[in-house]
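To begin, one chain is listed below as structure tokens, in the form predicted on its own.
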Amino acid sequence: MASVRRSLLGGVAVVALATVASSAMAQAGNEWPTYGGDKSNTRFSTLDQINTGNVKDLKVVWMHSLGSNDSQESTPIIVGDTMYVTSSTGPKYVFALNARTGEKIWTYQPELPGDYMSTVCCGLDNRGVAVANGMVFFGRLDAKLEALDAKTGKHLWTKTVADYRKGYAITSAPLIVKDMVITGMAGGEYGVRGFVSAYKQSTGELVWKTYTIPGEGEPENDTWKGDSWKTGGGSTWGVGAYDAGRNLVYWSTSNAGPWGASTRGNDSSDIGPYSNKWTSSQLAFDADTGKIVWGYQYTPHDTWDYDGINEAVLTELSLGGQKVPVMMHADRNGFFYVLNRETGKLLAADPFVTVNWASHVDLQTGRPVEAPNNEKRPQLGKWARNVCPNLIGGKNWSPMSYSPQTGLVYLPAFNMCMDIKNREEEYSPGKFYLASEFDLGMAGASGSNLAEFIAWDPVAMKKAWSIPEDYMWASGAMTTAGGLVFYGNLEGKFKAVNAKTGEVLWQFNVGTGITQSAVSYSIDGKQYIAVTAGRLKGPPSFFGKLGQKMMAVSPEGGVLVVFAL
């Protein structure tokens, strides 16, 4: 494994920010070649045939069954005139479709072990594929990475990334960098030790593997009490980003394990040396070696399950008249962060939802300033009441989008709080390792709606506009040069919104809940909008009566719906 260098870089006072389009960021156009539209995760399409003036005429042009009814979270990938999309449950299927008509080109069904479902935390998710050099790559819930021939669907190779029986899984699409395919892994609720690993596309040979939690003899290992680092979480189940100019790969990390903090530190807001790096953090890796170039920790000594895996969105902002390369991140802990993506320096951190576990983030230390007297920090045998946001977060995995046209970020947010306390629990491989109990079925303070879709101004660090949603889990966002932002909700309503004003211009009910972002592409001069739909199944089970209401608003499903004028 490559040696690592770790450092937390402090902050500077926030100055006025003005957005500028970055010529270094290649945005999605006729194709949608990667999970985030581009490797900067902006989910912005330069297509404008469908716009604010004609979106009212959008119609369904074809549909395709995904063949499973668990939560559908896949992002379709379009290369040339072919669409590649996965289903949930393993994935159960990988499809190659004619992107004009939906006609099937090939279908591949992985062979998974019969017991893989027993060690998957929170839904049988698959978020899609990566495509490069005539190959299709995808991760599996049994913690394997697989490669197929893009034209025929023929199996090329399979690599075991980790042992699924110990709680490891792969839920998100991998990242293509040069001749490598790079993947993270899930398992933060099972006492795993997180990592990111890179493989040769041609053979599946391991190029590098870097653990997110430092082992004995590595820098920052002393931020862990005793040998708690061995089961410390820090999984990497979200998606990566890549800055080719700086040759940096960005990946964020999950909660510390177990959630209860007494085994790994002071179990107090006075965390002392036990920040538990690099959990609930943002990391930048050298793409060639896997060495950690810098790290920033969103939630030190996390005991709320403020899982920091949400995507990094890369762009450039103007600070005092100078262009600065930045990454933006809306964290589960309720703060919206802007970091210098070259150095890791904190530039801004402001709440985008109701936050009471901390008053603010100190820009000099980079650390959140917690509520006094451990009031909102759960401890061993002690409840913390009405903690906002709850552990599902101010924002969860559903991706946000950045539009260089408006300079706004569009994201789904939650209005939820919780009661939570820590308890003693023994580690057992392949079983939940939480050391925590909780009540998540608590609406937040800001009205009766449980969620909202937000347009966030990263210059003023405040909402530009928002749309209340009755139920949790508004979907991810996708913006276009036609002045539009698309998103869906748990009821199955797919909406087109004026990106400047927040006016809903069009909507269509697909019949089952939507959580993933839409995509856009063009073939023969015709623009299409595509979205996968299939109501959440796993997470609502944690929410008691509120969760039951979530599951009642739309049926389970599994469908890909494609629209055009």
Contents of the next structure:
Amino acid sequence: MASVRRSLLGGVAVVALATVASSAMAQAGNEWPTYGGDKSNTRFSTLDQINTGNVKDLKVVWMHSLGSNDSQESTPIIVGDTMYVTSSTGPKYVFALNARTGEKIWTYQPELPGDYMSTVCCGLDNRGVAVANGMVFFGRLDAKLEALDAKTGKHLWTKTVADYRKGYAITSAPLIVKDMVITGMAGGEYGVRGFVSAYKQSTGELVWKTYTIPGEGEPENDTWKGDSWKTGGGSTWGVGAYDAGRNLVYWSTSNAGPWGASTRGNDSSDIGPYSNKWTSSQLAFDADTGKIVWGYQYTPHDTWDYDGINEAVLTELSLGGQKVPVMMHADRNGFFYVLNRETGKLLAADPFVTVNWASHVDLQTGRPVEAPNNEKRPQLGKWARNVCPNLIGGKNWSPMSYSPQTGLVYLPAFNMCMDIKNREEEYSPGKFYLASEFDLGMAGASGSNLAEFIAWDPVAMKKAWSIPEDYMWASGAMTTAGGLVFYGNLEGKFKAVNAKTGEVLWQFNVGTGITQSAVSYSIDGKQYIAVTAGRLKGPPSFFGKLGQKMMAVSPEGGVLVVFAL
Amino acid sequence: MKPNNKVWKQMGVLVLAFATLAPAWGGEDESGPVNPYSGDKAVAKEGAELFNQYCSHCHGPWAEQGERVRDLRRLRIRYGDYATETFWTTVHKGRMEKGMPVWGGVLSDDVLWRIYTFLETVQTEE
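Form predicted on its own done, so how does the form predicted together with its partner chain look?
Then the entire complex follows, led off by the chain already shown.
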């Protein structure tokens, strides 16, 4: 296969071939057209010029300063020979660069209000843009969605998605579906009510808006005690996925708010009717109307901040001799889930890190079976000790990648536990609304390494191999048809690994921590690998002693580094 | 706690009056805000819990923090005699443009002093 592809290189034929070979959607080839590489979020590139045999010769070809110092989490988008990339802090900048040389095409500085920073939870990040029909779209930390002309960088429209002073923000790239641009929102720590909304690309006009938490009189509203649904969280700060064949848009939802659960239902593992839908859940929306087609709740009546926003990766898996359309999701709560993406039916759920808050997920009921006697569930005034994973999760937002070549999923996992207790707290708009106290200054249950880069077999539901990392965070992953998986770490080491064996074949120190996945693209027959780096600042701020160590590992920064042979 | 009650109430009023005049302080005035609970171990313990609940997401649990500008164990070496005053002004007015929220009107002065009483116990020398 590889040699066939190479002989055809330079063209559309490569992409076409790969598409046939795999699932329903076009994979990333010469371009990296959307956040997850494709709308299935596989982050698999069909390019194979750089491969296990020659990756040792990879060299820097150009670099670009991102011009800001907060956590850099942008996935560059490559369309034609132009790269679109954002910086953190707002975003402070949106850049259009010549993807061959890094030369500036245009720079845009969005106009943000000075006071937005104190209503953003966990780092002043931006994860990048979406590009379609000659336009560039991005969300902002002041909860606005903006559109630019892709050629000139000229401002087209700005839409207020929600009120930033009440704690709403947008951190992730929007999703392009037909003539719409669809965005999620952040704010699960501020007592918001989550939603997903779709706008017309050409005008910014609202097409649909669907709350993740049903309102009064709607089904599942009675999964909330009293009025608690009004401030119940369930934000949608991660990214969406799209299945064009089924016309379904997938988004998952954050923790319930406040973290302390007693105002939302029973203060106990015996949750009764109070599951708090649809927080910490996976949702499928009709792309045209926004209507919820199905929902599956990962963590019912969450009180651990097991925020469920991690990406859904869509593919087909052979399960029990049948090809099944699935979505795969590695949750903060420590379980790796495989769902039928047509029906939302749970097919498998197994821990990919040490999990002790639940013994397992019951495949019949779809529900996790919590540790007995509320031992791992924090209650009002009562500590739950040594709960694993901690609230950063078994995995956080840094995206995983699925390689159809190896059949494995590659994901950054964390090995940490916590003590956590709930407290009384009044809701105050624009202020943290957690009703919780926690201690994250402890390592995990399996060794002193705080993170691990895992190759996971989604059929056998077990690890194929893993690489321990001293510190969290390990970055997101990208796989290529060259038999490689790329990822980075907090120290700033960017690595190319043999995707089959886990052998590290090459590494390069970019000088500051890496959190986001790399991307790949090809212009005039030359393959490039690009990665943004800039050590994260938000999470280490609440990690106490461990956080101090993390910050000492590499300085903050903002750099885009591009490699080629 | 009781014996201190009156004192802090008076101080609270005084300090609030001051806070609104903050730009005029000029550093010479000696009657800045005074922590009514200074040195009270029980209050410090309570203050630590309150700190962990309201401030730790940005400043670290028990004020353990690697980002210098957010490290509240360094108020004393950073501000010396102005430490208390800086605390008081900053929590009341925030520094919204730098990401520090306004706590005046959200947390009572009593709660803020309790938090400060805890912070006084973790000030570092180096």
